[in-house]
Structure formats: structure tokens, C-alpha cells
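Just the one chain here, laid out as C-alpha cells, in the form predicted alone.
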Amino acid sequence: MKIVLIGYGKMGKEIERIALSRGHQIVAKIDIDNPNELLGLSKQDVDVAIEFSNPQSAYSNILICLEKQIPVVCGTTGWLEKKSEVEALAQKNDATFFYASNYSIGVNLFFALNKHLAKLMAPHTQYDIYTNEIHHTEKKDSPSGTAITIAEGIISAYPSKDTWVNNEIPQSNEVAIWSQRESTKPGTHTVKYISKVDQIEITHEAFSREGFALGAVIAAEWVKDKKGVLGMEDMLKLA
């Protein structure tokens, strides 16, 4: 495939390897020093865009993807108030627009186990409900995308509860976020459910950038002829 890189900092480094090692060309990589060439290219030029830069252009950027019908999986966090609008220009437009909070095929069974096992513990309300992540201090957003998919999950199950808070002492109707940034930690995310006799636990522990990387290159791979709104669920068939 004919890829352009949106975002050439750690992750696009790591994606541009990946999608090479696996027969991929890198058509552009746009990036702070160059945002307009992205304006240049055309859907005859690009077979997908991945867009990993910074939450203050990711709108932009998807927008300018989407209105020449290439196709965008999209990584960057931090933006998505505005997620709906991109959705509805997506359909629209019949273009393609694939969004993960965590590309790494490990996090999204992750996810799916989460809303199962907040299934399961919503009538046991003897248990309380803690969520916590640790991510690298370069990552800008706080919570992370995935600690808010995380707790999202467990809202969806849990009828008492309807919106998150970080790190915040919970009111009954909230999902506490508890965030950390350690200089080394790519991302680990813990859900605990507490009572006065016991406590389960369930974690996810990245070791390094490249099960994220890999993940977007194979998200990248599957959207290839395919239309509308998509997201991990779809590719793993989770949902």
C-alpha cells in the first residue's frame, strides 16, 4: 500500500518501520515542519493515512483526509469532543474513517474482558470500582484515550454509573481514573474491583511502542475498500 504518514514523532518512526518490513511504501510524512503538503496529495496518490500527531491538529488533519476521500486510522487521543462531527462527515463524504484510543491487539481483548467482567460484577455492589494508568511523561493527554475506553466500558455495564472523573475522589455515580506519567512506562492500565473481603484484578502491561505500531499498520491493511466508521471492534470482531 501507498501510505502517508501524518505525525513522524516516536510512533510514526516506529509505524514507518513496521509498514516497510511488511512491503509498504511511504509516500509522505507530515509533520510540524511541513503541514501543508497534506493539502498536495489526492486519493490517486494514497492508499490510507495514518494519522498519530497531536490533538490540536488531528482535527484538521482527518478533516482534510476525509474531504478527499482517503482513507484515516487515526491513534491521536485528546480531540475527541469533536469525534461525532468527523463521524458524520465520514458518512457523508462515503469515505473511511477507522479510530482506536489503542492500536495494540492485546489492549482491545483487554477492553472486551473489561466489559465483560464489569457484566459480571454490576449486581455486586458491595465492590468498589478503581481504574488506574501509567504512561510515559511525553504523553500530553491525561487520562489516556484507553483509560477513558476503559472506563467507558465499565460505565456501559453499570447502571449506577454514568460518567468518569480523574484523579478525583468518585462521587457513587462515577468511575475514578487514578492517572500517573513515569519517565519509562509505554502504558499500563489496571481495573480493580475492591470489597472489604477481597479484590480482583485485571491489568494490561505494554513493554514497548511496537504492539501500538503494529496494530495501526494492520488496521491500516484491513480498511483497505472498506466504507464508513470503524474501529478495533470491527477488525477483531469483538463487538
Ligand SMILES: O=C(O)C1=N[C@H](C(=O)O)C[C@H](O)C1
Second form
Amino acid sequence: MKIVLIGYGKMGKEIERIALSRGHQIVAKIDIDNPNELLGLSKQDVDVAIEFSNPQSAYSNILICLEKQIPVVCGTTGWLEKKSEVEALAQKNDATFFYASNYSIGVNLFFALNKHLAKLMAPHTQYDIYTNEIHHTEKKDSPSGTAITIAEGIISAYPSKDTWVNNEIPQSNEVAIWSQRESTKPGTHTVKYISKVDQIEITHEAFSREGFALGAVIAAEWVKDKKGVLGMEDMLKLA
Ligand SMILES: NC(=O)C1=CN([C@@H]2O[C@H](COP(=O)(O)OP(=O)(O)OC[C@H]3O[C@@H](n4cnc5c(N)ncnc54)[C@H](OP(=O)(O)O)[C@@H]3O)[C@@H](O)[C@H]2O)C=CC1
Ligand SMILES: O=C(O)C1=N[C@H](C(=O)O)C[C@H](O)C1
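Return one more block: the form predicted together with the named molecule, after the form predicted alone shown previously.
Full assembly next; the chain just shown is listed first.
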């Protein structure tokens, strides 16, 4: 498979390593120094683009790929206010857009577990909900995209919660996300239900970026000949 990497930072480099080990070819690496190289690529040069850049660049990088009918696997977080616009364009152009706030297989199983736990806990209002994310100090966005997906999962299954807040004391309708930045932590997410007498806690801790990168390459392999707006629930058949 011919891959263009958009964003050649911590994730871009790890994705390159995994992609090469699975027999793929990296035909271009787009980063801060050569963003216009993306404009010169065509559908014939590339099977799939893997986009891990930053919150400011993701939207325009994705639009360029969708206009060129290059399938995009995007993992960049912190730009999601424009996601529905991108999804509409992907449908209109009969193009391919795959997005995940977290490509780790373990985190996607954790998302399913989180929803199931929220459904079980919803009638038991003596428990307060607490969510926490810890990431390295270079992270640009807060809360993490994964923490937002977790909060949305709780909201979808817990009728008295309808929104989330970050690093604020929550109102009764709000899910609290507490965000911490700590050394080089790749990503740890926790959900806790706490009552006066006990607590239930689930945690996913990434030990490195390998799981995110492997998930992104597997998503690229899976999506390259598909059309439409797709995600991990479709690929892992968790929906
Ligand atoms: N969905 C998932 O599973 C995961 C998502 N992420 C997300 O992926 C994104 C990237 O993470 P990470 O690799 O750690 O970040 P890095 O900062 O290490 O890498 C991002 C790279 O993109 C470059 N860049 C800046 N502008 C552009 C541009 N216009 N086009 C292309 N590249 C550009 C940056 O250059 P410069 O530094 O010089 O600005 C940098 O080299 C983040 O949003 C992060 O939250 C991370 C891990 C897993
Ligand atoms: O920036 C990171 O590093 C990560 N970002 C993603 C997020 O915002 O959830 C995924 C992972 O936790 C690592």
C-alpha cells in the first residue's frame, strides 16, 4: 500500500515504523516544512493518507485529500468543531474519511465497556462520576479527544447527564473531565463511580504509542478500498 504521512512528529514516525514493518511504502511525508507538497500529489500516487498533525492544520489537510479523492485516516484531535463539515464533504465527493480519537484496539474495547458501565450505573444515583486523562506535556489540546469520546459515551447511556466540562466542578447534568499533563505519559484514561461506601474504577493506560500507530495502519489497510464516513466501531464491528 502506498501511504502519504501527513504530520511527521511523534505519531508520524511511529506509524512509518509500523507501516514499513507490514510491507507498506511511504511515498511522501508532509510536515511543517513542506505542507504544499500535499497539493502536488494525486490519487494515482497514493492509496491512503494518514493524518496526525495538529489541531490547526488537520482540517485543511483533510479537505485537500477529500478533493483529490485520496482516502484519509485521521487521528488528529482538537479540531472536531469542523468534523461534521468534513463528513458532509466526504459524502458529497463520494470520498473516504476514517476518524478515531484513539486508534488503540484496547481503548476501543474500553469505550464499549464504558458505555455498558454507564448504562448499569445510571439508576444508582448515589454514585458520582469522575473521569480523568493524563498525557505528556507536549500535548496541544485539552481535554484529550479520547476523554471527550468517553464523556460522550457516558452521556449516551446516562439520562441525567447531557454535557461535559473540563477541569471545572460539574453541575448535576455535567460529566467532569479532569485533565493532567505529566512528563512523557503516552495516554491514560480513567472512569470512576464513587459513592460514600465504595468505588468502581476502570482505567486504560497506554505504555507507548505503538498501539495507536498499529491501529492507524490497520485502519488504513481496511479502509483503502471503501467509501464514506467510517470509524473504529465499523472496523471492529463494535456498533
Ligand atoms: N487518534 C489517536 O489514536 C492519536 C491521536 N494523536 C493526535 O495526533 C496528533 C499528532 O500527535 P503527535 O504526533 O504526538 O504530535 P507531534 O507534535 O509530535 O507531531 C505533529 C507534527 O505535525 C507537524 N505539522 C505542523 N503543521 C503541519 C501541517 N500544516 N501539515 C502537516 N504537518 C504539520 C508538526 O510540526 P511542528 O512540531 O514543527 O509544528 C509535527 O511534526 C495530535 O492531535 C494528537 O492528539 C496522538 C496519538 C494517538
Ligand atoms: O496527543 C496524544 O498523545 C494523544 N492524543 C489522543 C487524544 O487526544 O485522545 C489519543 C491518545 O490518548 C494520545
